[in-house]
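We begin with a single chain expressed as structure tokens, specifically the form predicted alone.
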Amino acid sequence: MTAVLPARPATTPGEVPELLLEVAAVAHAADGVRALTLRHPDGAPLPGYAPGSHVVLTCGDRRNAYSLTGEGAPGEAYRISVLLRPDGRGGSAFVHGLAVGDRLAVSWPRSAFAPVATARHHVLVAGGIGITPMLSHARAAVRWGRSFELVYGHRPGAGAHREEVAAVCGERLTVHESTPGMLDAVAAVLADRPIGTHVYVCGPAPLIDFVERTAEELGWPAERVHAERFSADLDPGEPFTAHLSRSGVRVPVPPGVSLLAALEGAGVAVPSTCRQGVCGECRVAVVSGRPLHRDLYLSEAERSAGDAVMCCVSRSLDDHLGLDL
């Protein structure tokens, strides 16, 4: 078997080592809605990964992570499906901009959303877009025997991978085209399942808000439901501050205001591309203090470690947090 070998191997802890993958197809998935085959150029067999793992690409000048939507199973392509922006710019116009041959830079998978092994059934919940990483679940659920059912909701004549989706799921899925139809079917779903049912969320903000509220009317545990956002669009957070231990600056991080853009205002420089913390650029140690996580990048075990912090998106649990700055 041909050896499996990164195109820039990670040179600091925590950095995921990246790929140098070629466009191998392209295709429509939905009306602004590109679908991406990258294999790697030599045909070597690629990484396997958990459901619902995404991967990092270099988008010219930022990094943007996409949901990956096979099964994970090692050695196949990868392939992403990527809604173009309204504005026409940003990440999704340099991915729509790509053709098949061309070559870029793709981190290894990193997996925060993974369906849990012990889970009694599994429901899944996709908006739009979101039905990616919920491909992805389904294929998994699939070919492991898994109990499972997929809610998808999505404009009229706007559903991605709608085809695909009913050829892997069967009567497990059921789809909706109307928000009210979408929210009924979704409460009365969480009212009525087994105990030790998961559910997973992905789409619009306020589908993953509904059902993150519903579920815990109804009674659920946190730990049963897992959400996976398009991006950091997060509330302002609770004011604290940021203590630099090696220059014993203290930086204030007021509500609504990154920790980045507020280490920034101080004159402080710290590399970031993407700001949506995906990209890993921005990472800070930390020394003291109590992170709250909200990156796509940390894995669960680094997130436990809390020596380290996403200073673009994350905040802190505690009134300050100790930087090695």
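All of these numbers come straight from a predicted model, not from anything done at the bench. Numbering follows the first chain given and starts at 1. Rigid core here is just the name for the largest C-alpha set that superposes within 1.5 Å across the two forms. First, how it differs from the form predicted together with its partner chain.
- Superposition of the core reveals a Cα shift of less than 2 Å for residue 150 between the two forms.
- Superposed on the core, the two forms barely differ at residue 111: its CA moves less than 2 Å between the two forms.
- Relative to the superposed core, residue 274 shifts its CA atom by 2 Å or more between the two forms.
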The other form holds:
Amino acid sequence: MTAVLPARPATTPGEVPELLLEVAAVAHAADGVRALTLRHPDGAPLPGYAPGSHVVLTCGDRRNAYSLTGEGAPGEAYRISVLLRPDGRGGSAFVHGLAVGDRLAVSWPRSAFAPVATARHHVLVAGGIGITPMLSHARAAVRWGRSFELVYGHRPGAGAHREEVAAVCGERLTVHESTPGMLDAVAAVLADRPIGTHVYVCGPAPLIDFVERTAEELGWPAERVHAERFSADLDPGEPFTAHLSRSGVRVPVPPGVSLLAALEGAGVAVPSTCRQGVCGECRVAVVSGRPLHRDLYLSEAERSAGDAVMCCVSRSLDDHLGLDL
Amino acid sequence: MDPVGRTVSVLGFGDPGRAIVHDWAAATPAGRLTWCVVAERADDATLTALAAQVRTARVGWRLMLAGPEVDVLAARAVATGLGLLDAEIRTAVTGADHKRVSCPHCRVITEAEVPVGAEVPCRGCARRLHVYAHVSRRTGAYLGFMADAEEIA
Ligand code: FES
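Here we have the form predicted alone; I need the corresponding form predicted together with its partner chain.
In what comes next, the whole complex appears, and the chain from above leads the way.
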């Protein structure tokens, strides 16, 4: 199958400029995991990126976010690894259908999961295909001489990039093929690391929840704990009410219904494209209350400013969220 | 007492700091208090001892500082300089008359009893410094602003 998509110009203010890239190589990274190398068709160098960045691929009529697995140096080809999700919404099947020479629209890299520059030590925790941003972190840490370790848990025999990760990390890698073994190892690490350490986790929601809960119990401030969730993996969330400050309308948002869907149901039109927190289209200004950010779009600084929310996936920490609508 | 710290160290300065340190120590559950010191001032010896505590601490540790602002700020600067976050430090300031003011010209720090907005001569280069209401995170000193900057320019 060949899908040639035109590059999309950056039209809306929130939208990131896109690149039209060519598939330069396709490799098997593990059972069900395809690794793609993407290059500029005319060989032009690609922009560098912060470790842990992702790109948004236009997959037919869907837009999906995938972590870049490289070090991030300017000029490097972009590498992504995609797990086929037979029950997914088609993005991964699209990527698995790509062949060398196919062209596709790829966003500029976005950084929402970068290493903290002042950290004394970095603990990387990866579950399954959550290894992809961690491979990027590990490569960059080796390159810049940063202190780090990687705890990698995966199903027996199904570890994507296993050899590559071992070659990059050496002694700093521990691998676990059973869930209890993985959780014990993570808890032991969190119980005894020097002050100034930051922990980064990417993987299935239960692993992220375990890391966040255990870290909190052991006295880690939230500022030291960084998580990247798979966008398909969001829980239904708590109910809250959106207060629309301009119209005075109140819109209840029940669990399992996105803020975007609730607004649409109330007759409030908000532009949206990906509806999974990656494209930046559905940004709404927040005037009161604290957003619960679950998107991959806003930067860390924008998140902590708390004055905008990506309403397709994000919710509210407070019972009420005031929106500039 | 910070309920989320696994271990806690407490450092107080002078008599006002001592009283707070005793209250904090009494409120800390047994076994969690790893270091409890009251010093006269945030002098080099005290700050060196504090730095040794920070260097060996593990994540989950909290530092609590009590006493005059000038000492608390100097101790906090040492701790944050070694990677401690604001969320890991609790402070109780008992007074703020005394200040350390850094000179933008010669970098020397002048100690004086001076309110924010007033002027103090720099002990390094004798320039008049206006005490600006901003504390450097790195040095824990107030920023001095050359009072006659316009005239020089
Ligand atoms: S971020 Fe794309 S629609 Fe919300």
